[in-house]
Structure formats: structure tokens, C-alpha cells
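Here you get one chain, nothing else, as C-alpha cells; it is the form predicted alone.
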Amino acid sequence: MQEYSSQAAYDRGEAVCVIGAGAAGLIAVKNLRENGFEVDCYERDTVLGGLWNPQNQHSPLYPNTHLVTSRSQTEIPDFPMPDDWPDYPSSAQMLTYLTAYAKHFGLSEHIWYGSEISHVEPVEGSRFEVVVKPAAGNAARRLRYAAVIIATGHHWSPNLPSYPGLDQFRGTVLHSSQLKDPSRLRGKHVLVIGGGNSGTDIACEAAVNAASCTHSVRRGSWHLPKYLGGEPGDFALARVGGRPKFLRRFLTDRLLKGPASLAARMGIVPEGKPFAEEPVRNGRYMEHVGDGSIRRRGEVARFDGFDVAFADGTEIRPDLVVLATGYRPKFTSVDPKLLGIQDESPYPNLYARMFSPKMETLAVAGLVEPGVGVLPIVHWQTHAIAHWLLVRKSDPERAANFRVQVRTEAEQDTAPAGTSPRHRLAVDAATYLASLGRIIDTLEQEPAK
């Protein structure tokens, strides 16, 4: 690639700018290139893989991270994972997989590493001027692109709760993204705050490494083991999902009867119906609760010096508090209004969960929580985006049909039932994939004569 002057914008013609070289960014580059586009992908770090690469300084990986969705439900449709891999690959295997994906499709030659996008601004109707700031301290570059795809993910800006007295707590407080080494748990009295998958996983790590582990959760969630009926749980439930409604309900109830009975025995009472929001998936948690190595508590009320008080009036004195309280979407280079972000909320309002409501050449890939592997969804999202960019100028009639279809799908997209902020991104995988299929069909079908 050649260098560009920082004094004037270099016009890249019909090329597309992709922001981020994590999983979503790599899939976007591949599908755009497959459809004939020139692509420049900018990654602020010096490595690919996004959150799956521990060398990425923004990676939130914590000790012993594994997928909570199974291999068959996580792999990219046109690039399967090796058959001899475990049902639930490790973070190291995920990085190996993404590196192999990039090599197989020749993606690295289209990636600018150590290049942060500091500003994206609409110009000339549907085009964008992008300011690229190199990490090495060289002068910023200004380039113009036909379209921009944001693929920066949503697991890098910690969601930090506020509790009375937290700022004066005398122990150590870490967000889960800072817990890079299990030795930090060893011999400590640990309090883990947060009832999602990260909080549950870290509580299990603390159960075997720490002197004691207390797990604070605000409310009950559905807890699913990683296996149901002798199969990976998400695979078993996906097979049930294709049955008629009455049979689907019957089979789902049968599959969940055991886990629900065990949760009740442990005093865990879920709120709402199964799959009204994303369940917690962990095969070890109930055992640790059952043998007492994890002690569950309700919501934290306040911090007081060395002590932490809970809403039920009980207190503990932890050495280390881990805030497994998730992440907030953050877009640092784009005007929030272009993504439909309103007021103080960090959550975009996108057509079909991916298209800007203001600029039809601006899209976001991977900003969903489907409850199964997100990579297949990103594949079909970026397939739709690439096809849209192809037809928007070359086929006005098909483009018009597409606009109508996307707005129709957006109107039918119901808000998730969960009350937690993380569920603002939740989608039902089967429903959303069907929606993507209808959008893609609109792009690929020949208009009626």
C-alpha cells in the first residue's frame, strides 16, 4: 500500500473502509473482497483477532476463557472448524481459527495495523472522509471512501457500576477485563459481581483458586449446562427449534426439566420464561454452588471501608472485588446521530440491526447478542451489506425494494424481553437469520418485469 498525504484527502474511489480486524472485521473484508470491492481495513492494535488475541491491549480475555457456544453453532458457514476440536474451543483455538481464516482468504494484505480511525464524516452525499491516525506517531492521513463498515465489537469499553462507598473501598477492585492472570485470585477472599456468563465463569475460577468466593447477582437467570440430552446444549435446542410449535414447547420443557430442577435446589429462581433473554451457560457452576465453594448473595448495597454490605443486610470482607458487569457499546469516531444513538443511551438504533438510519452506506457488523455463536450471523450480515453496496447504484429498482424490505424488517424487530442493559443487543437467532434471509433474497432476486 502506498502512503497518502495528510494535507489533502486521498480519494479511494469505490473502495470500502472497514474499522476493526477482529472476527467481524475479518468476515466483512472477506465478503467485500469476494464481491469485487477494494477494501482498506484499519486496526488500532498491531495484531488481528480482536478480543480473541491476548496480545491485543484491549482484549477482555480472562483466565481459562472458552466459548459458551458450541463449535458447530459458532463456526463461519464457509470455513468450518477442525472436526477433531472440542465441542467448546478455547480462546487460543479461536485465535488459531481466525488466523487460519485470514490466511486462507488472503485478508492480511488489506489490513493496516496500528492505525486508529479518529474521525468519520459524511461528504459528497453518500461518501465518507476518514481520518486515520497511525500509532507510530506519523502524520494523520485523510482518505475518502464509498462506504464504511464499523466492526469494532462491543466488548472493549467496560460497564462500570456505581455503589455507595466504592471509591473508598480499602481492598482491590478490578473489572473482569483486567483479570488477565488466575494467580491474582490465588489465596484471596474474592467477591464477583455480575450474573452473566463472564461473572459465572470467573466465579468458577475463583472457586478453585481463591480462599473463598462470593458471587453477587441482582436477580435469577436461567442456567443451562453445556450439554443437554448427550449433545452440546445449543445444538440440541437448535434441532428442537425446527419442529412445530406445540412439539417444540414439549421437547424444550423436557430438555430443561433437569437443569431447572437443579437450579431450584440451589435456590436459583429464574425470572421470566426460558430464552426470554440469553441464558447463562456453564457446566461447573452448579457443582461449585452445591459444594459450597461458591456462595451466592443478592445485590450489593454499599461498600464500607474493608467491608461490602448486601441488600439482605449481610456483610463480607473481601480482599478482591471483580466487576463482571459487562461492556457498553462505544463509537469514538462517528457522530452518534448517524447510528441512531439518542440521549444518554450508548445503544444504536439501526435498521435490521446493522444499517445506519441516516446514511445508507454506513453499517455496523456484529452488534448483536444472539444467544448462539455470533460469527454465522456476522457472515450473513456482511454478505447482505456487500450485496447492497453492489446494487444500490447499478440496479435502482432492486435497491428501492431493498430499502422497503429493510425498513419492514426493522419495524417487525421487537425489543428484547430482558431488563439488563446487555439484553438491549439480544436477538433470537432463528428469527434474525430468517430476517437476514429475506433481506438477501430482495437483493438477489430479479425484479418483476
Given for the second form:
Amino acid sequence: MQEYSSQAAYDRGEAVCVIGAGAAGLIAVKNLRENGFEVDCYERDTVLGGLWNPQNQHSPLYPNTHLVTSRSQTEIPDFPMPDDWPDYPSSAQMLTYLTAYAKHFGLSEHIWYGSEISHVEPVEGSRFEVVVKPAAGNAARRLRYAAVIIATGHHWSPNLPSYPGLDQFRGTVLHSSQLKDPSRLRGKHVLVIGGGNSGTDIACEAAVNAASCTHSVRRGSWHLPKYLGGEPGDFALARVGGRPKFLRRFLTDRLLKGPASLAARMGIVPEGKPFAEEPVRNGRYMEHVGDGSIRRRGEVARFDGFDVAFADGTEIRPDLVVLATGYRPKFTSVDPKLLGIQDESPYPNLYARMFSPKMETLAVAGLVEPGVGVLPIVHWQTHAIAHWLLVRKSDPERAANFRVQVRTEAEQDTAPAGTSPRHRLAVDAATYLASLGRIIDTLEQEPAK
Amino acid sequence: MSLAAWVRRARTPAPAPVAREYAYLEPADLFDMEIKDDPEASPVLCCTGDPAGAAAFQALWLKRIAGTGRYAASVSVRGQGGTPAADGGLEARAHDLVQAAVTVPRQTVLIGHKEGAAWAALAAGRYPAAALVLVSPQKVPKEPPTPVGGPPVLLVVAEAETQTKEVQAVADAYGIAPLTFAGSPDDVFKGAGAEGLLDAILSWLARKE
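Switching conditions: you have the form predicted alone, so give me the form predicted in complex with its partner chain.
In what comes next, the whole complex appears, and the chain from above leads the way.
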């Protein structure tokens, strides 16, 4: 730390530091500003919009990315998307939307672009010292903040699997985030590895563009079309959630009957209950499997020169292998212990999926996979965080009670055994929203003075 | 807006989209050297229960508001002015108003006149308005939603209406005292009374900021 210690840290008083200017960061800035906080938001890249901005060098967008959750379930609650947009907007529309959000609420003036946070360290009890490293030049700055909100997301550090012989493979191997241009698929024999939403979407792109498409899937997951019963699927299912309890099971089964039998016909045996983890939402995939333009295979056993061998003994010779194997959460600036990260697991253990178990003024926004749109969840999370910071300042006694409540909420929320590591961040949307609702109610009981 | 209200709304089918008529005037459109665009001042979005919709504000309001350096806009909700009629009651009209509000370049002030005040009150429960102005409100729900983001609220009524139950109920719901203007509640778009009313609203807005 010698290079930084020549000058004293600049104290920003009660201001809050938000790390990341993606969707979650923007929502956090807006909600904190609305509650009267001064905010500095630091963005490593030179653009806002995070994963939705193709100019972001860590953007995970693949050709033709669209939302997998419908507009009404994905829009930020207090800033709806234009109602003449399609049910499932494209990534370009998402970027337009987030840019409009930032402009509408005047957020850009609080964002420092090209500023990577190299270090966050607790000082003086509950405050933080933040070391900001600008992209150009080497003059790192040290600033002190009353609180830090991490909104760096979990879709930027690719999860790369290892297979025997992968590094000696003679064809091209790309992670889904490196694909970018659909023309790279054209005329190639493509192998897509990974059965999540991105793998399924890329397989569909390859089915129409590539010479042939093989899709390697390790385990069966739930496949839903984007529309169920004439409505966007997630909306139809959310409506079922509003029905009396005794009807829910019946109505859900009725909605899922068609897609489930189609999946069974295509030889896809889903593991687990329907919504234990995020389902794959793609209406075209089954059609492509049905007309043979996507051939489904099991797990890859090894790579061998030009060939790829599967666990069932068959071999193919692809030109291009796309690893749609998802991402790992990665926190570069904060001591992992503060986020409850144990051992080698990259997954943090947070209270209510947002509050640090160690520091009262450290929170993470948007680190959930609720199986519904994440933006509204982040909105309510940051709403709760902003109110928590207000309450903590004004009423320490209530703050202590609240801390106990959050801990009990966190204890109830245990991950079901045997979930894939990929689904460690999955939460049941209804349960999590109910828990968020209780948290917000407690914080809002008496308006913080 | 509470989380419960949002969950309820997300489970309700959205109103059918309509192509809304939208009128706006920027300070630069007035071609007046004296008038400077004020980037700090919030834009203003108006709506009225009058069937003319957005056009009702063309004669006086938009020019006058733009004259203070603000972006001035008005919108016709479904069934008014140039906007086609479509299904949906109060909620659908509030939806139209929110949809218009998010297309305004910055966080906007909502001004609602007559039934428009009811739509504005509902819209302010879903969209963090910079301020909420209710002019001679009519048909406002008994318990209007708490405005999100805690904007300042102004209630302006005609002298003749100050004692009516409707106005009292709205004043109680927001915990504010009404400001009065001379003239009839229907006569706010033209004439001396209208100018006085508008100046009162604009000076209140200027003071709030």
C-alpha cells in the first residue's frame, strides 16, 4: 500500500460508494439519491449498462440475445418500459431502456467511468476506505465512504470447464461471450456445450446458421416456451401465484402439461421440481430438436485432436466449439471474508442475499437468480438497503432489532440439497420477494427522521 | 409504491397499448432571446379530464411553462383528443400518464386537472414524480397511493370548491391545505384567471426547487 499512502484519504462523509454502473448499479444510485444520499458510482468500463452494453469489454452478450423474462415482469417497477415494445425486448432495447433510465433520473453525473476499484477496506468501525484506480494514468485515489454497495454482477467472469485434451483441440473453442457475431457460426459444424439459457439460444442460432449443430447437455433441465396459454410464460405463472393455494398446483400443472410432454418426447428428462432452479425459456429449441437441426448429445468425455468424444462413446468432428457454460461470481476488490465466502467456493453467504454478514454498511445488489426478472428484485433490494442505511443512522436500537430479523430470514433461506453449483444463486422468487417485503415493512414502520 | 402493490400490478394484465397524443414545447421553441433553458428545473407534464386532452394546454399553458425555462408537455390519455379510445378505467389512464412521464427527458412534475388529477395521483404512486400538482381534483380515489419518492404535493382549487367534500378529502389524504384561485374550475385554460393560476403553480414549483 506504499504507493497510496503518500496522501491522506479524502473523506466523503456520509456519501455511499456504488461499484458498477450496470443495471443493478444504476438502480442502486437512483434509489440512494431518492433517499437523500450522496452517491459516487465507479464503473470499470467506459460505458454504462453493464452486461447489456456490447461496448463493455466484459459483456456476455451473444448473437441475438433477448430477454428470457417478459417485459412486464422485467421492467423496473417505477420506470416502465414503453408499452409498444415487444413482450421480450432485445438486448439493444434493454440498453436503450437503461440509458433512458440513467438520463431520466440524471444518474450519469454521479458515475465515474474508467475507474476500477482496486481495494475496499473497512476503517473506523463501519466506514470504508476505497482505492480507485483510473484506467489511464497511475494516480490512484483513496476516498472514505459511509457505506459500499457492490453491484458488479455475476455475468462477467466466464466459467470455463476443463475436459481432457481441450487445450490440444485443433478446432476453434470460444466461450459464449466471445462469439459476438452470428456470422462466425455460418457454414461451420458447431458443437454447443451447456444446457442453460445461453446454450439453448446459441444452439438455436446455430441451427439456422451453421452447417450442423450438436448440443451437448450434461443434465436435463426444465424447458418452458416463452408463451404459455396465450400469455408470456412468466406472467401466466405469476398470475397462478396470485390464486388460492389449493388451485395453484392444479393450474401450474395444467400450464406445464404441454411443454412437459413435448420435452419428454424430445428425450429431455428434467431433474428436480419445476422451479427449484431457473428454467430454460426458449420456444424455438424444441422445434429445432424436432426437425433435426439440433442434435442433442450427453456430456463430453474428451477432446481428441479434431474430434470430440461423448460419454456414450460416439464421436463428432466440429469446426467450432461454443462453451455456453455460464459465469462465476467474482469479487475482486473486497476481502472475501466480508461477504461470507468460505474456502474455494466463489459463492458468498449474505444475509437476505444482500447484506454482508460481517459489516453493517456493506451490501451486494443483484446477486440472485430468481427465475423472474432481476431488475425489480434489485429495485426492492436497493430500496431496502437505502432505508436500512437511513434507519441505521437515525435509530440504532431499531437497527439492532432489524439485524436480528435479517439473520433469522437468512437462516430460513437454505439452499435445497443437490443443486448444481451453477444454481447456487437461485432463489424462489415468491419466497424471496415475501422476505424482502417483510424487511422493507420493518424498515418503513416508522419513517426514518 | 409498496412491494405488495407492485406484485399485484405485475400479476394484472397491462392495459392495451394505445398511440398517445403528446404535445410538448421546449424553451428554445419559443424563439425568444430572453428565455433561457434551465437545465436544473424539472420538466412539467400536464393532463386534464377535458375531452380536448393535450390540445387544451396548447393555447396558454405550454408556452407559459416553457417561458420559465422548463420543458413543457401535455398528453391525451385514451379516448381524449387524438388518442384512440381503448378499454380500461382509471388504472389504464394512469398507465397512459406514467408511460408519457417516462418519455419526458428528465424526472417530471405531474400536473392533473379535474379527472386528470385522479390519474396523476395514481401515476405518482407508481412513478417518482418531481412534484405533484392537483388542480380542482375530481374522482380521486378515497385513499390515493402514497407518492413514491416523497415529492411535494400542491392542491389548487377554485374559490367556490374549497368547502366541497371532495376537495376536503383530497386535502386530508395528502395532509396539505389547498391553495385557491379565482374563477371557475372549468375555466383554467384561457383568460386572466387561468394566468393567475398558472403563475401561482409556477412560483410554487420554483420555490420548491
